[in-house]
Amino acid sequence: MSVKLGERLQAVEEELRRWREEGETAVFVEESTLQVVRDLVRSSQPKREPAAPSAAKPAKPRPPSRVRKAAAKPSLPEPPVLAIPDGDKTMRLEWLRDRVLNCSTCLANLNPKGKVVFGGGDSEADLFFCGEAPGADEEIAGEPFVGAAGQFLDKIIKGMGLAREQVYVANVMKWRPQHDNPYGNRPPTQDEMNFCLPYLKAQIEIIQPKVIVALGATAVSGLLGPDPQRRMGKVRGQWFEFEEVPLMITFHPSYLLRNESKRTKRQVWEDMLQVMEQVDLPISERQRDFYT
């Protein structure tokens, strides 16, 4: 199998593993797509010429195989230590934004034409939505959740009776993780998220939201630490705590785009109903019946 095809299949495997962590139990693949994969595998295999008849020779010992190891990436420095200055929320957020946008480690890990993504919204917001890392659209715009998943998040926020400008939205990671594939996104490593975590904690300290909503399994690992036994199907809809702020776990909007079942959307909406009750948002009967 060619190295290039192997890398593509590895990317598919990583994405499927990520979907499973987010709660996906089944993925539909059309027969035409499977046939493309079969054709690629066949075309990557070298053709064998029929061996010419010859006298049998004793087999030569095969040299030990060499495993090609991926080049080790340089380790990240220690997470930054921040001393947030006194002042109002607007001034303190601007100080933090300037610090993050000029972070040498963040800048060194950017993709070509990519930007550091700080976050945005109302500094007085009661709700703080937290994702894992910027995607391709986000790193170009320099803003979180602006792609298809962001549009779905906007629908959720609107369904709660709010506008995007009335909440705060950010990611654990402040840059899009680099990878060698020409498409897709790589989940951030725990080390990458740990480096950026002080920046997120500072945002929360300044804004002082009443509730944090963690979007997806990777964001949960960034906030609560890794746990190989944690499954989204079991922890979503449950209350936790981060930085002494109530934390609600729910599925990532991109998961809802892949899994459009009414049942899954209803699960997320039930999570949001709990959040609305926690921050004393009015809930109409129509809102309670969404996706039923």
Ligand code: URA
Given for the second form:
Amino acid sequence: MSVKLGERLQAVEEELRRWREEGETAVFVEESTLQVVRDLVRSSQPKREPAAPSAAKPAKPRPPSRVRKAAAKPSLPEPPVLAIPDGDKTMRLEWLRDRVLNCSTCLANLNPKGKVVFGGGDSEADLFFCGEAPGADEEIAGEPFVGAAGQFLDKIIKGMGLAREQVYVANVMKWRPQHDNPYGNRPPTQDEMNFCLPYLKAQIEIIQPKVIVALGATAVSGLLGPDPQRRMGKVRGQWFEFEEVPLMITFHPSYLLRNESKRTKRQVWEDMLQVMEQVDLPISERQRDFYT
Ligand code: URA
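Could you give the coordinates for the form predicted in complex with this ligand, as opposed to the form predicted alone above?
Below is the whole assembly, all chains and molecules, this chain first.
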């Protein structure tokens, strides 16, 4: 593929990703536009010499495509019903971690080298950051937000005057959604998130944070349910409730990685200032002015 076409398609992909983060779930593309893309792709492909007619060679069986090679995924059962035992937070969280790490549905949906990702941090945390699903780095580490997006999240937490160990970080999904592409992540489906939701609810019930921060549109759909009318541009910076805990919606750190504008960083920072006020964290003048 020519560099120019590759760059143009990448720009389109980035824009579509930005829209997804904003809450768009579908786009309408004119047939004439699709035709332009098809023509561009076709014209960028190297011309093949017509194959010389060969003496009746038996056709080689085609190797199975990636899609056909992909193992059939088990369909999801009903979401788990949990009866959290009595005890202190540490003991209850350990009980839950054990349940999640041994969840047969989670295990059946893992990539070959992947791990179930429970979540981690301070069981006494006031702040609970909730992402959508583990990515490639997280499924290997078995920990949430350890890749590039995680490093950005760490910066945000540090800006709030906290260390990662002082908050709790988890995802709606406890496994990385499988897909057939060689790289990238697939956003979880609503069914997948609904299956995992009781685990997240139990984490929140045990930890009892003062605030939950939902990171990105997919996490919001997992927590509040899907809403085609919802737009991140409208709901970010607003307070909602999840399981009677105040819920602040903000952009996903990976959106910030792709969209390095000061305006977007300031928007996220203003959301975090609201969160800091809600949990009575001290805010210096310097902190108030970040990204202005
Ligand atoms: N993105 C998420 O939503 N969660 C992770 O753990 C990593 C990336």
